[in-house]
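Below sits a lone chain in structure tokens, taken as the form predicted alone.
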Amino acid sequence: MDNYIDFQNVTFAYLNEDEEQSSAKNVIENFNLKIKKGDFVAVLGHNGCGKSTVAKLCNAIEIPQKGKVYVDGLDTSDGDKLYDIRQKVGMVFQNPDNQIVATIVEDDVAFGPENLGIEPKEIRKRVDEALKSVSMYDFRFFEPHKLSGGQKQRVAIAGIIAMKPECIVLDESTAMLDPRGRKEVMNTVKMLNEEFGITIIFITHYMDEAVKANRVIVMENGKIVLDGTPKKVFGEVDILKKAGLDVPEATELSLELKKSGVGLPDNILSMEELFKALESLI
């Protein structure tokens, strides 16, 4: 698999109006990422330790002060680039009400491709394949606000997969859902990688959902402080409360149940393998 998303050196910094590059403080610096085509990434860490602002960089909303940012081979500082950037990686984002256009569910799916001048018979077979996909198809004549936090999300992801990117970028998209909306959109996500190969990159401060993906990369400051599969980030456990982070729930248990004696397997994810190797003891 070639790299699908690039960092390469990057330094952002928000600045003021009257605020200088050289003054302001670097969110990150020298910054290196590389994301394959067809991965599941789940990036992971406190409230301003750069997360967002990486996820910003993945389709050009923001630019990099330093270095490069490579999109498919696109660089994402080219003016002329953006418009192809932008179809190629969508975002999703925290809050479901903000993303919703319309005052029905199928023309906020459409609202996407008709601003790429998609014609008629395409849109609308988009917007059906799209909204099918999402388990959302029997809602296409709902009014948006009339739906669940979960369910406005999966059209929100509709709305983005009926432009065809091959990258999607959700952005704290679960932190104003119930669990069970949070396990609706977890669900959708994990589908369109597996059976669409999206590209997912998946910004959360949800160990659980993190478990999902199979790359996980935890933030700290700006930098990157593990990177690898679940079970070898989650396995960290000093560095992880060192930033600031739990573990999932099964893997807290577990690892109190082995102080206590119990012969249980390292490196337990969920409540599934826990009760699996439980059982085994029985």
Contents of the next structure:
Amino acid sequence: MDNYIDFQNVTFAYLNEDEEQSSAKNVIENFNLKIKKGDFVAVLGHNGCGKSTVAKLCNAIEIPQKGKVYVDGLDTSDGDKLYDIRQKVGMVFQNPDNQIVATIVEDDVAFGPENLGIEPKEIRKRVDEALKSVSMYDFRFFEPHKLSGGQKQRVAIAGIIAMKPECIVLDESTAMLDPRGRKEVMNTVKMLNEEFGITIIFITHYMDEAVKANRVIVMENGKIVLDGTPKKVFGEVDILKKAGLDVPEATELSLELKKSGVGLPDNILSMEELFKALESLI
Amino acid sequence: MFRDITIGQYYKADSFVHKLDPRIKILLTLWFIVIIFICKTFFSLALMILLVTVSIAFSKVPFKMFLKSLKPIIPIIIFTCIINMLYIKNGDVLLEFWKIKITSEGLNTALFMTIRIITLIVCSSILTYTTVPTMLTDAIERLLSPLKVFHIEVHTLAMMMTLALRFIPTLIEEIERITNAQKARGANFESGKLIQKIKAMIPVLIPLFVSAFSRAYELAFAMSCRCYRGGEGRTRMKQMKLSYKDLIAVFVFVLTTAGVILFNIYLKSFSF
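Moving from the form predicted alone, what structure would you give for the form predicted together with the partner chain?
In what comes next, the whole complex appears, and the chain from above leads the way.
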């Protein structure tokens, strides 16, 4: 199985119960996307471009009206496989407060494995491992409301890891955090991808986070307009601007410098790269 | 200002009572309430007081915490005392003026009731001081699980209790935020008569309800993403196991109950 998540000609619209299918507006139409196992994919896009819908289609919260979504070869429209799919693809949401279930950190991390009906001893082991992997083990007896936003989000990630997923979808999970919390979450996710080989789908509208991914997908009006490595995608300044997005600050600055005649190389994505390039010029 | 609140009134300590199985603690509390109403003489009551005192000593919870828990019920105690003293007319008359007659029997009953209420409150406080709220809801779920036979969704009820406990601090924070936002727009919460003050709360309550509903929606999403499908097939990480400590506690209660019954029978004539 090379393609871990496979969208095949997917069309999806949010339907009201009494509404005819034809009258609802399709959020995504004839959508095709293949994501490889162990990849780190960032999905960018303006509000309402359908990126959250893509996330919900990944773990069978929503089922497409047309086309199929396959997760590790399993069809998401197959009701019998629902919980297998949700165990494989974990999801972290935007507001950390609204996804923590228990009043104590370790109990919350145990919630997922408990739902899967795993042996108590094994749950204990998984909870401790999961909390250690997000560096929240020392906080295991804390009450969630006494943690910072970044810490809560890491607890939420631990809750997913304890279910031993193969893929984690983060739906704007850094949007409500301060810069420090964003950094904590980003580092955690990067580590999970590199060390445990977990496939990451990172939905965001922060460019500097998307830069850290292996593959960047830019969506506009339910369609993929750009798809490739960060260097390739952030080179397409015009298309990005048209999709209502900015390029990372460092890229924009280097482009402006280049326009005014400074001999910088192409595809500068981070401030560090820019520093190095400027240093070599001096 | 609300960031440090703890839900319930759990008092953190490492004691014999803290380590008891929460199920046993709940059952023993119920048992205690039953015996306290079986007590007929002051001797059996004294035994119960002894039991409560010993339990307090073994719970390592400071005594003044219990005085604090008794504070709100002082009016109830005074009220029961007055009613008992005024309406019981049997026995020797101790005091008589105008239409009021206080008899020995009345005084006896008033005293009896007071001790009953106080021991009752103190006993249930021991339970809540020494048990984390989530453990309480867990224990209730396990104790009520036989009701599943009658198709009562015990797990769902317990889950609702846990979620309610979980969201109290979140909603308090939210109230604070909304109140501040409304104040910044010129709302006045401090002055005015009671009715005006209540009216002033409406602009706080409506956004609070709206956000509570959207939180509930998101939470339900997050829970189903984590494979939640009700109580069926669900395991628990923390198992409740009976230990020799629970046996000791039950044994102490059995002894006390026996004592109470014996005193009730043989020491009935000794009374004030």
